[in-house]
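Consider the single chain below, provided in structure tokens and representing the form predicted alone.
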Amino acid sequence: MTVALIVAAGSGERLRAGQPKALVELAGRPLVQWSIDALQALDSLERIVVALPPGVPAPAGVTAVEGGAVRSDSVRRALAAAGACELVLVQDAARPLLTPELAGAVIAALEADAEADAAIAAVPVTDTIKAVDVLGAVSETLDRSRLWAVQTPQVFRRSALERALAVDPEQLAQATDDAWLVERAGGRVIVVPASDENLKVTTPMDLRMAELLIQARLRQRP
């Protein structure tokens, strides 16, 4: 049994939209609705819980909770409202180009690997990545053949995610994704190749790019 948690409590300051990011319109729908629609197409999901900013009503067909001050606190609050489940899928509302196929592939990868605690969507890094010291000088050029840019969805065994989230607020605030918390707790995380179209909407330019990609998808539908 799998439950999906959608993290949608961000303020969206860098988007400069004047409202919570989850409510920003993208191709005629609120940003968060695109993730909801993709996940509702999966028969394997028991329910969807969305962590939203205070006062934002729950979209149809999902359970809503008030999000926390940091991302992983929102995940913890949503998990508390998820009910019984074996697997937990965590999705960022800021990635509206999620497809049911990708979500299903990440779930299937974790189900197929009994030794893994989590499976995460990611893409290989194509840029050259350099580490820079505090003075702005390059200290190291990293081997990009071993580097992956991490996305959502991320799927966890519930017990592993609960252990990873049971840390103090300072450690939760440091987490930019939940897989890092599982890793630091000694968990095994596997990577599922995704698409660079599964972009994260952070800036106005990202929003314009997402709009173009969604419109292209809609034109391809029969």
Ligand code: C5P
Contents of the next structure:
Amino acid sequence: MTVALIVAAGSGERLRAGQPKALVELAGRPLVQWSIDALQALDSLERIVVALPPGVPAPAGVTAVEGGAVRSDSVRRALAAAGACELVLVQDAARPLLTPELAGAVIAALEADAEADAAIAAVPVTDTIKAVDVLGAVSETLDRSRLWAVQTPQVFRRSALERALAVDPEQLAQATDDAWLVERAGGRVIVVPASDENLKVTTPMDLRMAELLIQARLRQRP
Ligand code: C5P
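Please move on to the form predicted in complex with this ligand, as the form predicted alone is already shown.
The complete assembly is shown below, putting the previous chain first.
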């Protein structure tokens, strides 16, 4: 059994929309609704739990909880409302171009690998990535052939995610994704090739890109 958690409690300051990012309108609906719709199209999910900013009403058909101060805290709060399940799918509401096919592929990859603790959507990096020191000088050019840019959905064995989240608040605050916490706890995380269309909405330009991609998808629908 799989439960999905959507973290949607961020303030979205970098979007400069004057309201929580999850509520920003994208192609006529709140940003968070696109992830809910994609996950509701999957038959295999037991429940969807959404972590929302305080005071935001629950969307239809999901369990809502109040999010925490940092992303991993929102994941922890949503997990506490998940009920019984073996697998947990974590989705950022900031990725509205999620498809049911990608969510299904990430779940299937974890189910197929008994040794893995988590499976995560990711794409090979196309830019050259350099590490830069505090004075602005390059300290290292990383080997691009081994680099993947990580997205959500990320799917975990529940026990592994619970163990990974049981760390002190400083480590929770540092985590930009949950897989990192599982890696730190010695877990095995596998990547599932995804699409760069599954972009993350952070800036006003990302929102414009997402709008164009969603409108194109809507036009393609029969
Ligand atoms: O801040 P960042 O872009 O990493 O946020 C990724 C996702 O985590 C977003 O969907 C955001 O709503 C969510 N989040 C959350 N609770 C927080 C911070 C971020 O649910 N306290």
